[in-house]
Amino acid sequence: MNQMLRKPGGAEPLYQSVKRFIVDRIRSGDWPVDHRVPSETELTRDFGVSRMTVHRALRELSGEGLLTRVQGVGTFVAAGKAQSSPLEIRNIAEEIRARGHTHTSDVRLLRQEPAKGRAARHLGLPDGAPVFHSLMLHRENGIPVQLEERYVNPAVAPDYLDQDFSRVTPNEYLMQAVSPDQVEHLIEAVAPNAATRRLLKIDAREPCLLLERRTWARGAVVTWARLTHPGSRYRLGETFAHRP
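Please provide the structure of this chain alone, in the form predicted on its own.
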């Protein structure tokens, strides 16, 4: 690996030289998708520049969608930001498989608890009423791309806690169990808290995209979900016909 490195030179800023080296390796095919790029320590040593210089180069390339940085694991060549439609109810597992990638997920929380605050208001339930609460971490090729926190109305989906969500996603189960007749989507950029950053393996400076979704069936709210995506790994987009 080190034989491929060359020190930056010329009039351009040092961090730009580091960026150019990495981009050249990616575009030449030397570093394919999911290739682990040299660490900050390795690049600092081989280029003879400061760690701050290397950190800026990697940070900017991550923001441009060329690299994916996974905290505690390393930096990898990105396949391009995953994209989801904000106008449809999509199953993230199907989205990932449609891209030819592997979906895995962890169940971090699955329980009944009293409804409180925003959860109670969004589900249209009184404070203290029973509600189902789940927390799922979804990965694409082993890299976290979505943290799914979901509250479910037990009266509408009473079997929710009995499902094996290692085999079927909550979205997939609910779409089969209760066909929604109304959907609300709200999208915003957020600064994730420490727990979210830890699960998504991102640093404190990375913003996230938050999609809040509520669905109704037969006049009752079925579920309120908060879907948090690392900004450097995900985007929301849609193409549609315009009728003047």
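The term rigid core refers to the most C-alpha atoms you can superpose between the two forms while keeping them within 1.5 Å. Numbering follows the first chain given and starts at 1. In this text the structure is predicted, and so the values were computed from the model without any measurement. What changes on going to the form predicted in complex with the DNA:
- Here residue 203 does not count as shifted, since its C-alpha moves by less than 2 Å between the two forms after the core is aligned.
- Once you line up the core between the two forms, the Cα of residue 25 ends up 2 Å or more from where it was.
- In the core-superposed comparison between the two forms, residue 39 has its Cα shifted by at least 2 Å.
Next up, the form predicted in complex with the DNA. The previous block was the form predicted on its own.
Only a single chain is listed, so you will not see partners or other molecules.
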């Protein structure tokens, strides 16, 4: 029966089971973008639940941006360009997983070096003071979506260099290690330089969305991050309240 679909733990609503089943198919790659999802009638039969229950699952996934529904036509896996809110401090890995996709990342650089120029000024440190510097490349389903260059104040996060950033993103680590009390964001459209183009695998004509973020904790700058995204693969968004 449909009990087989329930989570082992037991107490999960049926519509959650249906949602989980669909998200798993998308996450695993079984259902690519634009793939047609079984109709409500089919899912009703397959899961042995009522149509209202299936409908709720599909409606919620549609509201979460994972599916697109067209009356009279069907339900499809949403194309969904990457989209996030600049308001909060977003976690790129979580954001990607929330879309049902796979997040992977490479550590391209992780070291201590003398602060110079803008990095020193943004961190509020004297020129030549030691800083931590990291460069990460984040991918969504294998496609580069964010280049994360980050400078970290060693006084605030002394263990930064010892982390395994293949398991926990720098963002995740810093958020739990030193919860910041102030944030600054700047958003710009920029032309990528040669190194950025190579890492993001884009050509010179593609503009990039640059999000710069600084965070503070108890008056000291924690980190200055430059997050560069290919314009064709990422955008920032936010909705206040719901659109009906």
